[in-house]
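Below, in structure tokens: the form predicted alone, a single chain.
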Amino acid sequence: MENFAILRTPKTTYYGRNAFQNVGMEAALKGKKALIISDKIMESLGYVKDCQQQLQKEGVQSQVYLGVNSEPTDQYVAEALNILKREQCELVISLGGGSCLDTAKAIAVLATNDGYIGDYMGGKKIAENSPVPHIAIPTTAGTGSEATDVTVITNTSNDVKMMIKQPAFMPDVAIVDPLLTLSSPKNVTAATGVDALSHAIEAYLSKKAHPMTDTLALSAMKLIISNLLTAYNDGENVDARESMSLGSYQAGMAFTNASVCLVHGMSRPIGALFHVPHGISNAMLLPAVLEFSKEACIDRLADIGRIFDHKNESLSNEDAAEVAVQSVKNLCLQLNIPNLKGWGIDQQAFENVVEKMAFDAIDSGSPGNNPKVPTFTELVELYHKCYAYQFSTEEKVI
């Protein structure tokens, strides 16, 4: 760890039931006209209309972009940015899953800074001008994007997911209302829940972890591990949904300041090439990556194993670390997470691009934060292992 650490978070956070009711008041502080970035599902649920009505009560006009219907792409960014400029919108409100939030982050920055969104990847171009204000409202408990200065946008010309991280991409306001997550179906609850767990685990295992991110990551893991299955099996359980929303937010704060690791590095190429939702692709990879990494992070994995069951307090660190790996496998099994083959990815198509995926994963930089950094050959082997990975196990969790 460096002699000092940095912790970046949104300037303002509203958290709790009915927090959504503050969007109009916050928007009025930031401009007279807002561009709402959302999708057709949010529109059908009435969330977009509700948002517009709250804005109207505070004298804020609004335009809506509902084109986000998959993982965020540079095309969505260009389309929505054109609307923002044409309609002279003064702020951006994102309402939906991580794809909506990430799209809005890119728009907020490009509205005041020139160039293509990909220019900002890897710090090649720095956003020098302050972005337009961005109010981020997640409707899933998973990505934590409302608490991060990261956006991931797919370059549609080469099928590469561009991971872009700069302070300018941090939302000004996060509104985390667990009531908005009640509409999430079981498969989305599972995918986003394991995504949030991946964020917390990777933030805790990352070489860039520091005491403040450790506190957030450990708290997030306790909340998620204790409530994910309940939220999955009983989607109307507001207490579980509330704990998941808080856990997701804390995990977002943890990983944006400690960085993610190998799971996310491997996940992005799968999403870009095979259009697997981000949360699902993380879940597909998490157990196998933990197995690969275990020897380099026994003590920290042991901490995670003890969160899964307090009765593991008496175990050695080696045994508790194995409990962590097996518990994550079992959780994925209970959530019906498929492997890559089970998702429907053709094996030959997978073989054709596995080396590209390995190159793209390394190029993202995330694997370098992992406790055990894979070689290119090891990364290819790990992709192959994950293709037909079995979450079920005959091994008994201690």
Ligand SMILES: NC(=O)c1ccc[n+]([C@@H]2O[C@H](COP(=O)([O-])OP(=O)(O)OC[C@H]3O[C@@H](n4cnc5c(N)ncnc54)[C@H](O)[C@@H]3O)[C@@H](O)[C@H]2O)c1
The other form holds:
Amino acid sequence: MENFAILRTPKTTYYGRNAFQNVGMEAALKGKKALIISDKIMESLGYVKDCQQQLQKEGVQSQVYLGVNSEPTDQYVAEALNILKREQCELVISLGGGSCLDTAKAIAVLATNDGYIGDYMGGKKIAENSPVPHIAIPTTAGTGSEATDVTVITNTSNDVKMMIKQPAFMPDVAIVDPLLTLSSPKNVTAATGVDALSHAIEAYLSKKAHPMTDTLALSAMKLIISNLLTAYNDGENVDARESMSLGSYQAGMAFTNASVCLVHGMSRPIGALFHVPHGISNAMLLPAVLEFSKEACIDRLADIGRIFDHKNESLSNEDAAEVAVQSVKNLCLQLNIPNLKGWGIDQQAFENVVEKMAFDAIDSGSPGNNPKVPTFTELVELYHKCYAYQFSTEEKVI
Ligand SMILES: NC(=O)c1ccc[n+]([C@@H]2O[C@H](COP(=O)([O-])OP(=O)(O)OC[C@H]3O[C@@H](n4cnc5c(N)ncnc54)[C@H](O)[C@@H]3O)[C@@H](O)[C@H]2O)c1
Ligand SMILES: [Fe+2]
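Would you generate the structure of this protein in the form predicted in complex with this ligand, following the form predicted alone above?
Now the complete complex, all chains and molecules, led by this one.
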């Protein structure tokens, strides 16, 4: 750690069952007309209508953008921004998974700052004006995007998933209501749950970790490791869903302040080129990346192993670190995570872009935070290893 650390969080967070009921009151403090960024699934579940009715009760008008039908691109951002400007909306409310939240973050900043969203990548351009207020309401657990100053937007001209991070992208208000996640189907629960676990693990192993992020990352891991399988197998279990929402939020706070590492660096190019959902592509990489990193972070990995196996107090750090790797692998197996081959990615198509993926991963900066920083050649080898990675002794193809 350097001499000091920074902890950025949303100004206000509502957390708990029925926290959603506060959206109208919070919106009324921020403006008279809101743009709700959501998708057709949220609309069909009645969440969008519920949100609009709550706003109406508090005298806030609303417009709706339901065009987020995959992980966000610069085109969604341009479309939604046009609506915000045309309708003179004074605040943005995102209601959905990380895709809706990230779209809203981008338009909140671009509403008051000029340029293309990609200009803000890597701090090339800094948002100088305050964004329009943003209330973020996640329905997955999750990306933790409600607690991060990160937005991930695909550049459709070069197929790069741009990781854009600056304080202006932090939502003003996070409303974390686990009841909104009850409808999340099994595949989404698995993908988003492993994403949250990856955030906590990477924040804990990151070279930029510091004591405040460690506390959040460890707490998040405990919550996620003891509740993810229950939420996956029994989606109606409110206690498990609640713990997942809390763990996801804490993991978001941890990684936005400590950074993610190699898993996320390698995962974004897979998402951009093969349209694998973010959480699944993380899960395809996580065990192999931990195996690669292990020698450089035995003690920290041992702490993670002891969360998985808290009963065995006599484990050496070396053994506990191995428990962490094997337990993550086993968790992925139980969540039915396929490898890249099992997902249906053609081997030749994969070979054709593996060097581009390695280049884009390094360019994102995330691999540089890893306890063991890979060379370009090692990255290419790791991608190859993950292509046909076996989560068990018998290959599992779904
Ligand atoms: N900004 C950040 O800090 C951050 C962190 C991690 C990931 N991300 C980004 O977030 C995006 C992924 O977000 P995600 O994993 O939440 O998935 P998502 O937002 O893409 O949602 C996946 C699917 O699940 C559906 N869904 C969401 N909630 C549901 C619910 N409660 N009930 C039924 N269906 C529901 C959505 O409609 C969608 O079809 C990626 O683009 C990723 O790169 C951002
Ligand atoms: Fe993530």
